[in-house]
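Given next, in structure tokens, is a single chain: the form predicted on its own.
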Amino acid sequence: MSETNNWEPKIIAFLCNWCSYAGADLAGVSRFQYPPNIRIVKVPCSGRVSENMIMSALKSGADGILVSGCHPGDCHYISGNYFAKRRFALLSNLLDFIGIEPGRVSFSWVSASEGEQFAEVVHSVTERVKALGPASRLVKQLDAVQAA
């Protein structure tokens, strides 16, 4: 069995308090089943997720990122998931120029109240990041530095 069988992702989750955090935590409660590729990044708001949050896990070796937040009306900042969502938009375009494929970044609306929601989404999420294989574009290559 080769090594590439037995990869999973890392995926990096960017989760709004208010409404995916909790969405999250009610999976966890009523122990709906997702995969446990995914490493939760708690923040105020998904429009507090900026570009460089993005880029700067995608360099340090994550193979899927997944921005979620409210759902559109519902935020409890009043308009931070439009800017998430229209930062996002630009961003897709970013990534698709500099050869990042389409998939390897995620953007969701889940609410506190969607548990199984949100291991639905992580689980496409999951499977969508597993059939592009891990990361290679912008990852910082650790072995060409030690040798140096």
Second form
Amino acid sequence: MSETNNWEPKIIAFLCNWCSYAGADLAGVSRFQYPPNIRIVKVPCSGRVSENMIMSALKSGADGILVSGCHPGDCHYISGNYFAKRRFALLSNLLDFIGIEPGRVSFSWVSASEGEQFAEVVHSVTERVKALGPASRLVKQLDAVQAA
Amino acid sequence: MSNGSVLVVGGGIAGVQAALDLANSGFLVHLVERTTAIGGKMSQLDKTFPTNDCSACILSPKLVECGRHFNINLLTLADLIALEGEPGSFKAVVRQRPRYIDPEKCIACGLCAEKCPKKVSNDFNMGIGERKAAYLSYPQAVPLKYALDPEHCIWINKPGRCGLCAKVCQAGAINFDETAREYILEVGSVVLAPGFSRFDPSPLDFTGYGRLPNVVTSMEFERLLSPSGPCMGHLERPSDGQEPKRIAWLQCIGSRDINRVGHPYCSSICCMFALKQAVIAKEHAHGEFESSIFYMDMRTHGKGFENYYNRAKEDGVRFHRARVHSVIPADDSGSLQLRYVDELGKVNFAEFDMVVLSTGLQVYRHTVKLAEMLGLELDADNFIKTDSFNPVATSRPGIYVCGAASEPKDIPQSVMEASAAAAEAGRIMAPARWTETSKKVYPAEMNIHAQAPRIGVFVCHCGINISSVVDVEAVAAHAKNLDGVVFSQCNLFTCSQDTINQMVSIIKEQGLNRVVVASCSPRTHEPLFQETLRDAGLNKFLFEMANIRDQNSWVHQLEPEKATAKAKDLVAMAVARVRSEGALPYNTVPVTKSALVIGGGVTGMTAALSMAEQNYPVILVEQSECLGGNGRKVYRNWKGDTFLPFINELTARVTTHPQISVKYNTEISEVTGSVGKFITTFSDGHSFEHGVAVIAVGGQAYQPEEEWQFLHGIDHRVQTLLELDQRFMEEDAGLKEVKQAVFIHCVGSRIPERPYCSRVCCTHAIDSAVKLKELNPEMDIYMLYRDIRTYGQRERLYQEARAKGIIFVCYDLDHLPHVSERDGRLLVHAHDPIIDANISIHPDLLVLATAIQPREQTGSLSKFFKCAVDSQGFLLEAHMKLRPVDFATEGVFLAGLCHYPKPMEEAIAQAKAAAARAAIILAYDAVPAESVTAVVTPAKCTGCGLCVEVCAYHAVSLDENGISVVTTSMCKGCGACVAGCRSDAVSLKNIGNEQIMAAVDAAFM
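And the form predicted in complex with the partner chain, for comparison with the form predicted on its own?
Below is the whole assembly, all chains and molecules, this chain first.
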């Protein structure tokens, strides 16, 4: 049981280059502390993030996913964040259907001037994923396979 | 015709910025620096306010760029000794003192300093600790070349006595016989950026400075905090090396002091400087920490400053409105006792481990001599005198000044002025652009096709910014074992010039074909490292950064182990990502050589004129039917110069300039394109193609409401400052009849809804009160204020007001003034904290100093150009400190009140700065375009057309066979088509699913 007690989730965050990644930098510059469970992957735009990338990340072992882009209307590429938002809404249904708990995959808007907001988002995403426990739905559990 | 070279005197941040702007817009720059290296005061700072950025980290890339720039001729240890001629063709004589170490031969190995037996006080560390007579002033110095200190070198003073350095120098760089050299330089213009010195508090015996070792100046304290300073960033007090737990800052030492010092002016920066030090010192402290600031007025009047002040208060920094009477030893332990009188007039004592003196800024003595030699006028405080309406122009045509040599000012203001000076110099020299310059040629790029990955990983300590939290050695060791990595190492500062040079040789020696730097953010440092790759013959896209500072060490300060584990993951992810990246082409777009300026106020007109005078066509768009904006509503500036004649003259110059066309009653309805070629459509349906844009839409006055209304709009005797200005301009005879006037400051500013200072209102209100006194010297005037923020030389006005008998009463948010009307008379109630009593005044004029806020349309305009706004709705610049007029979006610039409230002289400087930055793009025929573009694998394409639908730039279409094709020149690399493709037929070069998923997988290895 001690393993579960020490368990720390790993969360992949796909951040758009122009708003959320800059917001994450600002959190650093302002020294807003947040949990170290997050692994940031910079993408040009939240619209670059496909369903495939989210599912693959879960398959690779991510316990949680965060996709964050510019606020509505602020997209550096005009409309990418709208596509991301729509795609995410559809994906939620699929995730629900295949048994991925709501809260594993989150979406947020964080602008370049919202360092504190970014830290808050990471806090709440981390807490949510911690409460859900390790993600196992899409991860091949070799131990289980071998035991059988 | 003018000469196409320019002389810049002073290698601090202002001189460096001016040199870079001029060199990047087609002029040859001779940069003359008095000491052995450029960097100036900023290189001595630990952190910078209000962002707490590491000073060395943000400065270093600029210094390196300057040092490596093809069109900057850097002359260190040099002084301008004579200048003759006129604008366009000056002849300058520059004398270069000997360095005694040949910079061509010196490899900065440091052996000379190691063996040098002569120890001298370390001037870079403000005299704390020692250096040798053979020395390098600081680790990131540019140029990175040692020098012999002629004052202390044994051989130079007694030839034949020592000479150890010459014996150990393998490069044979030591040359004791070197003599001074003189250069005669022909230049079209001169930019002075000689900087400032700090007041020496030794004569102020009440401070104990010089007698008590634990009393230090703020610059000394900065060195104590700095990771490259005498105690390596572990804060220690000088007397015993103990970590101080209680520190006091004394403000206005050598500023606002006519009595003992003769400096009537405010040094502008010290309040924020002290706040920053209090916050950073707390970060350094382990456990309990107490900081107190003793001040007269907290002057946090810049962008983001008031928030910083509020946060410091929340973090427990204590504030005492008091001038300290004396600092004496508390006991034998080195602790200090402060005696001061608090606001209620009570004598108090407090004990501290250390005292920091916030010493003021002053002009260097040699700057005064330089000004005399050049025949420049100085002002009463010995600063170089400038024109109210041309804030970088000196009294001699063709010579410009920027930075703190003309008035105490902070870094962003200095940087703005530097760019403004570049614009002014560029105006004179415009016809000679590109006549004296040469072009940088990169080595041929290595063809890495079919090569196995050979990845080099460079892990940065960033002084102690990263290494105090993350075990960087462990990260580098971890990196070495990653697939494809053949080399890894740690560096103290990866962005310093020596490391950069070393990186070039390591890439070559190790045959690296991909590079990862684990340090700060790619947003600030990627260009520098990519340039380094090019210098080493590698395509610049074979590079990734792992952000282990901004997104790791700075946000997990209390969890070093987890932060180290995260850093290892981040490096592994960057390595995985770079492994499958390929070389990309350097695409360019042709530049449309014209500019759009939005906003016809003084700022917009100035920017338009500045670009037009550099011979670029400009369209100036104004939403109303006349030019002049807010400036037409203001009577005069604090120096007494009225605005209207200036604005009328400026308007005439703008409307008659052949390169400017003005569109009145016009708004923007659509913007497409990007840097080099924007197409903007106006509300009249016309559209205009332009290479750059300057946004100068101004701000607007807050309309007083709720508890800040004070009967405004109800009682005609209650007016705003602008309404009073209108009466001044109309020479309203009624003003002379006013017997009693009250001004209320900070109406709508510095409150939770608007947590910023409007910067101009203190000065404006006091000047208006002085004007009323001029009209009727018998008038009683009361100023109800929170802090008086007459920063810089505006302080004189405050002194004048008090001398004229104007009464200042401080209020706070818990005791707001109350205004009512009784029996036809106005009644103002306020609490005077000095007499601790309520006062009542019956004014016949009540003036409200209302806040300045952004215009509502600023937000929608920012969306057209994809620029950011801050939480208050002001436009957000690319970097608060070093890119104050740029946006993160290339080719778009900002100036004036839409950026932050500011007086007209600063708005003019910023407008010129924006013009200079824009000219850097307009000077070229083509600018770099997106290299990361989408690419289709036709065999996979099903021709569904979804990619065509989602592309916001119309860059994707279906060809005659129904297969998707990308028009590369129109693609911005957002990846919407990639994510949208159902059959995985579209990818983004170097940001394909392959690279992204490799990075994700690497986090779980």
